[in-house]
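Read the single chain below, which is given as structure tokens and is the form predicted on its own.
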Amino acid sequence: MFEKNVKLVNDVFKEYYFKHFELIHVPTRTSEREFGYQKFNEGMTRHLSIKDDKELHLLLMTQVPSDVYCSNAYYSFPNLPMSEKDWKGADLIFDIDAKDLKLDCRTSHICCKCNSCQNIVKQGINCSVCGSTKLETISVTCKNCMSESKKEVVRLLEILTKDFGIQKEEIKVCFSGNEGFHVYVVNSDYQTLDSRERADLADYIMFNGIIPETLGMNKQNNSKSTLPDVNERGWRGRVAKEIFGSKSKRAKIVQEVISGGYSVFQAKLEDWRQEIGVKIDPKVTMDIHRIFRLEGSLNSKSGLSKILCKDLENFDPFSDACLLGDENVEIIANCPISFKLKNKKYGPYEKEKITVPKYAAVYMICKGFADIN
């Protein structure tokens, strides 16, 4: 990021942290967690130990980080190198991101920025100005992206509560501050799972690795197949709903499925996985040493806040997480994509000098769509 942009965004971030300390708190078991932060145009600082809110707020005001992180893991010695920390357990965390949902709307709000000459093009594999192939994908999210991401969260919550017996009180949903949601499971019996066990859990949630036999399909003798019923629990019941729709259609469709044979049924499993498997990032779930963006902090990719979703259905990230000031700022915008913040539409702009509220200016600068005039 250009220095003139860093100065503005730094000042805006510092103002946010000064005005919104009430949103930013250390998590439970603070003394056992590792903290870290990053500043604009600088590397990561981690393996920090923070004892309380006062110490955290002091760090925010003195360092003015672009991003603040905290481990999901608990350690005996969180401030020591990783090999000496003495891992004790970790909260389960799931990442649902709109970019992983393969939505049709994404093509309308994705573009590329040339890392060589900074030119922005709507699509392509080469820069139209310098010909470079070093293009960085930039995306914004729309209402549909967030709506579909919320549906994935709801499906995840159903599995966590019904299949794994996790209490709703042990689950927390946060908007990530950019393009999705983080789902936390805290104070549960799953905290001591190792990386491999968490990978298996992620596979279950994504509906990966299931075989026809699990759903009652007999490879040697199709006639002996016993397909699941819609009232069954877990994936058998979900697959039954996907296949049959309702009990009244079951008998007829069972015969059609069985007559199709084992290999046809096996091929259909992949289609069903795409339809009913929850689209989480498995690498996030299985990482027992990752540090995650701290709730209440700003996301340097957007200038939006990572914020708790108390009412997921009615949560609007473009308003509820847009907490920066609305003073006017003059920028030069090169933004081929339109977006909405606080119910107001911005863009598209083509190398235009414009005056916009501070929150919109920071959003475009963080995305790489604008520079300070």
The other form holds:
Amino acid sequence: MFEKNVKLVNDVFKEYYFKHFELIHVPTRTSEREFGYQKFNEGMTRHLSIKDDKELHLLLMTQVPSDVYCSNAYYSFPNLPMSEKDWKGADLIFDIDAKDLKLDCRTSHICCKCNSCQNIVKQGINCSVCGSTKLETISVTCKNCMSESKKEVVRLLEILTKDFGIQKEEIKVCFSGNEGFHVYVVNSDYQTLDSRERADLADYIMFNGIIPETLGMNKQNNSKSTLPDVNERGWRGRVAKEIFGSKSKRAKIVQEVISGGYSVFQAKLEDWRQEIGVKIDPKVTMDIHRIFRLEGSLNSKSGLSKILCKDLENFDPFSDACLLGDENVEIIANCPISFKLKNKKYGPYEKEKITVPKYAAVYMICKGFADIN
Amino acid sequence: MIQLGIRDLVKYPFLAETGEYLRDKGFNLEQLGHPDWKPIVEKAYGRIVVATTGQIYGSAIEDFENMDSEILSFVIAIVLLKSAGIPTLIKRFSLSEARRAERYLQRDLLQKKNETKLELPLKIMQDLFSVKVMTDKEDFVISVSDYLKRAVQFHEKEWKLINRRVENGFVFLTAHETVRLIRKELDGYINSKIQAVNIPSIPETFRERVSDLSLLAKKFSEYVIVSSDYPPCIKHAIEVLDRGENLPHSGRFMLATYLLSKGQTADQIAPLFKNAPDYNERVTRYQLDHIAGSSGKGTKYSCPSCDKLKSENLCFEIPECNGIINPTQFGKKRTANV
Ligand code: SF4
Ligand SMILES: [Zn+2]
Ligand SMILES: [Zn+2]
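The form predicted together with its partner chain is what I need now, so please give it after the form predicted on its own.
Every chain and every other molecule in the complex is listed next, the one we just looked at coming first.
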């Protein structure tokens, strides 16, 4: 990010942190967590331990980080190098990102920025100005992206509670501050799972690796009776409901599925995974040493806050997580995609000098769509 | 506390209660050195020999003529093994004893209608392996996390959590699966028990069999190095053989052709098959030589393709297999890309 931009964004971030101490707290079991942060145009500082809210707030004010992180893991010595930390366990974490949902709307709100000359093109593999192929994709998020992501969260919550027996009170859903949601599970039973075990858990959630036999399809005899029934629980029940469908259509679909035999059935599983598997990012869930964005902190990719969703259904990230100041600033915007913040539409702008509230200015600067005048 | 009967100790002689029982009955090592006890020493030796061939010692529990001698033969076997001090034999013995206990555990679990019988196997699981097993109608259930911690060691797809019935934090299993899940731990437990035993000196009457054990061990001294760079299908085949389980002919063929293609010789490969239940040295050598092309018509066979292995259920694909068409390519592709 350009120095002149950094100065503005820094000031706005600092103001946010100063005004919103009430949103930013150290998590439980503080002394066992590793903290880390980043500043604009600088590398990551990690392996920190932080005592309490006061120390955290002091760090925010003195360092003014672009991003703040905290481990989901618990360590005996969080501030030692990784090999000496003594890992004790980690909360389960899940990342659902609109980017990974393969939504049709995506093409309408992504574009590319040339790394060599900063030119912005709607799409293509070459920069239309300098011809460079080093293009970086940037995206804004639309309402549809958010409502589809929420649906994935709801599906995830169903599996966590119904299949894994996790209590609602042990689950926390946060807006990630950019294009998705982070889900935390604080449940002692799952905390000690290692990376490989979490990978299998993730596969379960994603409907990954299922064999036809699990759904009652065998190489030898295929009788309808062993196919899943709507009254069953777990994935068999969900397949019965969502794939085989309601009573009227069921007979026909089931007939179709069986008649193809084992190998056709096996091929169908892949389609079904796309359809009903929950689209979490398995790398995040498998990582037991990750430092994960801290709740209440700002996301430097957007200037929006990572914030707890108390009421997921009605949560509107474009208002509820947009908490920066609203004084006007002048910027030069080159933003071919329009977006909405606090119920007001912005853009598209074509290399225009405009005056917008700080939160919108920071949003565009963080995305790479604008520079300070 | 549940009251253990002598039958339980015959089935599970590695339990701590065995020591108490023998002490109460007044047995000690010195006394067992008396020539009168020679048959039990022979029985103990036999128990080890059976174990080293990859078989499981023992018969139906109802047939035990003399339960004390069953228990004593286990204890004396350990004394013999410790005195000989040969890790391979101890490893094979504990594995075989684990498989034996596994049978009884499974049987005890199945007889659950009689609740007093269910108590012991469940307690063994809980105390020795910290797995809380409960029942739900016809099934056994354990927590998802207890399940995952053990099941990820298996490569077979049916052990993936997605291929299990999972409800409310629990995984549903049959008696066989429940016991299968703790096989490794059972083996490890018996092994550690043997390691922990301390034997100051042994009776004169034991010495002959101790030196016989050294001879016995010579047979197993050829060691095949299992490389971590092998693809999962090959690792799995080696593990199956190592456990003394049956590997279908197609699996043996895959293993042999793979290792031959990696430059190993028939001599180096043959010992891998020693644990197979139907092992026959002459036949194995003949087959290996045939595959290697060093006898008969001289056709050299190559390792089957991944597609072929998939259709034979021998494939245990992992992300690292990405894109290869033959196991012999495993591990090569990635380096080529860098
Ligand atoms: S993909 Fe090929 S190499 Fe990998 S496990 Fe399957 S058969 Fe073996
Ligand atoms: Zn350019
Ligand atoms: Zn969208």
